[in-house]
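Take a look at this single chain, the form predicted alone, given in structure tokens.
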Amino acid sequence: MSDLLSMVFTADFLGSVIRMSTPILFVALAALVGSKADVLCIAYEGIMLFAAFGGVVGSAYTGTVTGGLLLGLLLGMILIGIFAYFVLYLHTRPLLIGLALNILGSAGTVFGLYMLTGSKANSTKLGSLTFPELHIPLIEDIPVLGTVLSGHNILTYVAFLSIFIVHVFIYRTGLGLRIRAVGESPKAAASLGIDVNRTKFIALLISGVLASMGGIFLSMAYLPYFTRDMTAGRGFIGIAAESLGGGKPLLTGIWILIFGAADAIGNLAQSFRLPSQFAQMAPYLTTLIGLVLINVFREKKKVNR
């Protein structure tokens, strides 16, 4: 256990979690921009898988990084326009719909990738391409603060970028403000004007920009291929964070970098022969712990009032 500890305290390891703090991140994002407008969407797995298999089939067929990044997103927006027509328009149930596309996004990934490649295993046979690593002059050359904040994929620095962007987008833009509008107070909303059904499919659309560019950072950048089921309930987890951090962008940052800190110890734990599933149940153990403390300290807090 030590041996575990030692290895836990140094840059290499606090490098490995931004790393895998970064498909997460994304989808938290995703999911934080839908629950603004109060919707909520479960089919960021279907998303994301969607998006990582057509990042890997984009760059394949094109030889461009651009090309898979361009029809990764089509397809992942493809899912969460289908998503958001049946909720706001034909007024289908989120978690049917939602359930019913991530389903669709397991089977049909896998459908695709035999039918291109002949295997339901992985792409390899493709030989796509990856997004560049990125080493910030200077910073990469100071001990330890280079090796956890540089050279990471250039997805990464997008991701955590993000976190602003999204903060900045949602309290001080207009769009930001309808979002929130119609999320909080949909009639009230309504009676100044705004089309409600209109603000929450550009939501959603936002939203599923940032899940599909968590699903194709996991085909090109954290595996240089697809795989089936790639997400493993990254998407899920992505929505546990975004209701840990409150809806609040940095706040759902941190907790985002604690889900990759128990992703990155589980893999580690490998190292010493304990089961993998471990690593399998470690982020998953982590969301209820973080659950049960909030869900205690709101208590508490109604309780002093």
Given for the second form:
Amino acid sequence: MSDLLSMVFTADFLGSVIRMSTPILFVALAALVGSKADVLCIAYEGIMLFAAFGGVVGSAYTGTVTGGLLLGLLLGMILIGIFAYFVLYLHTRPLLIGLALNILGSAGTVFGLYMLTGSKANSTKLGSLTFPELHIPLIEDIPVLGTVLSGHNILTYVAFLSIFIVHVFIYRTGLGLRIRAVGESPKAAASLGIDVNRTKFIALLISGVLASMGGIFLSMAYLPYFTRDMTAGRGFIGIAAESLGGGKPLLTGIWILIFGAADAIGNLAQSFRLPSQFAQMAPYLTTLIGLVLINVFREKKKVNR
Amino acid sequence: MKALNHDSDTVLEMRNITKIYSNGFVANNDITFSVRRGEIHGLMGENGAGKTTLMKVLFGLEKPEKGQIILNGQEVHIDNPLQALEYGIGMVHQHFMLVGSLTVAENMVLGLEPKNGLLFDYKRAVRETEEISRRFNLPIDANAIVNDISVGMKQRLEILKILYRGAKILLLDEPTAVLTPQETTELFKQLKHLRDQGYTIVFISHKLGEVKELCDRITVLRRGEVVGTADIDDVTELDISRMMVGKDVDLNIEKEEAKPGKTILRVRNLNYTNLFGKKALNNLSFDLRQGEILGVAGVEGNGQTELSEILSGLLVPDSGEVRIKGEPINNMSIRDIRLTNTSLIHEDRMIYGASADQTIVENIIADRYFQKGYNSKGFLNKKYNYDNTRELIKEYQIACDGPEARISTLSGGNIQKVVAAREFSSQPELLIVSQPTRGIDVGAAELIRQKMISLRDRHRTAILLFSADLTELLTMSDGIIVLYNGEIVAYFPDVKRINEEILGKYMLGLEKQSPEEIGGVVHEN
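The form predicted in complex with its partner chain, contrasted with the form predicted alone above:
Starting with the chain above, the whole complex follows.
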């Protein structure tokens, strides 16, 4: 156990926290944009799986990373487009269509995988590509900090940069203002001639891009291939992190790091022959504890006011 | 009344507007209506007369089946609010159309955000807000969060918002319904100022006094049709009310001398501190007796809401005692309180009075479904409940499609009749009722008042009446207490000997009775 603790406080571990944080960070930001528009999309699992699968197939068949990125985004967008259309224009309950799309995401990708490779487990046969790692000059050479911050996959940097991009988008652009307005009081927005459904649709598409990036990271960076159900609940953990962050991009980012750490500790624990169930449980347990703590705190605050 | 067609001052005309809702309700039937440039035009009528619908047609929110809109001599087609604004028509809705977590400036420019490259230029939004606020002499804090500003300020923001969008014709839908008297005075000053600058205002209201004070001309609607248009100087309040209801409104309710019996509600040394740390109720003591209507007067925010909610079991007092028929209510649930044969009408009827998505019958049985007759062996007794409800619908003249009509399909007055039907039909010994006729049409208000008098006389019900309508308080009550700053500052055992003016002095805190006089409301020791 003390060995485990000593390993936690190493630069390698901190680096892995950042790596593990990347996919949930994308989803959490996706959920944030969605929640600003007052749409809880629970289809992120399915969207990520489609995007992850699309990335592998696209890169394998075009022989370019860009091809993978584009096909991944396209498939993810199709899924969230279906979600948005059903919820906004056909008034389906988001929960139902979200469930349906998650099942479609899981089963559909396995089906696609089997059709293309004959395997129902992974896509190693396809020989897909991965995004490159980025070594930052100068920072790379700083002792501990270099190991922590440099040498990550380029998508990891994109994810952390997205915190600020999303922040600026939501709070500093006209579209961001409109998304907040339609999310909070759609009638007020409509009375000013803002097309509420269209604004929500756009918000969801943006949300879809972010979630798809999370999926693409899984199959084109985190692992170099697609495996069935490789999202492993990250789509839901992202939603939880967003909720814990209270809809604030920076705070959400901090929660993501905590989840990333839980993920990383889980992985470490495996190598110390702790039961693998514990490893798999860590992120969800953290989610649960986090949700309990933050909501008890919020209720207290409400009472005190 | 003038011919509508050849009026050179006419800025806006609506001709032969007919609007039929999908449920077959004819909201506007062949309405022709015109407004002159630079006037304040009162659009009057009872609830459900079609005022709001007509304005929604004008603002592009409803599509009429028939009719034309003529603006400055040109026919125009208005399909949505944006188009209306392009034509210079802006509307302030009854319920504010504001985004609470955004700032005043952000609400101001929403939909027309000034840009700085890709980004939203917030500084310019603030600047433009301050500019427009200065130009119209309507000061407002551009950086304040809308949730934090007062109702009067929110309304001012709404008016500024449409002025910012270039409106020359302002449609105001019952703007005073949510305002305190002081805010109303302020609003009227602002509106007159706007009129003098050449703006045209359509003022929707059913308050005679306000329209008389503010408007230059009026048009009265009744049941979706125009009754008439008149210069305000040519008509008296009585004329207008006759036009609105088709018969004279009799606020002089026939009522005999009260014969109070024994004490039903006993309140002693009640104290309550509200969420903001303000002492909302300060050592209140009074008694309410059988067969007596005790009115509670006071400017809004002087403790009335808190008192009524404590008596209903919605709030728990800091200290003091409330007894109903001798039983202390401290440990009673709201159902326990109701089971002492107490009925409650809350001032907020859509939250505490009725469930909008449920049917009339479900709302009627909400306080009694568990009692014998209404259910047997755990199953609701459908026939019994429906028959009962049908009788109440008839007795209370509720305009609806039957017991299964959803509350949300009814007009405000009819919703309140449903609430009254439920609360009155249990023949309560104690009735605590807040703002029973606020915002509802004259006919419904009269029916509810008559029913309360009849409860007092036939069932000897003790009634505590909270009302902001002084005429109602003075006609309905036998005695009145006045609340100011959470204290009882006056008790008038005989309402006949006072008037609005006297009440006003106490309500505004200009005068206060001696402890002995106030103590008169404690009848039993």
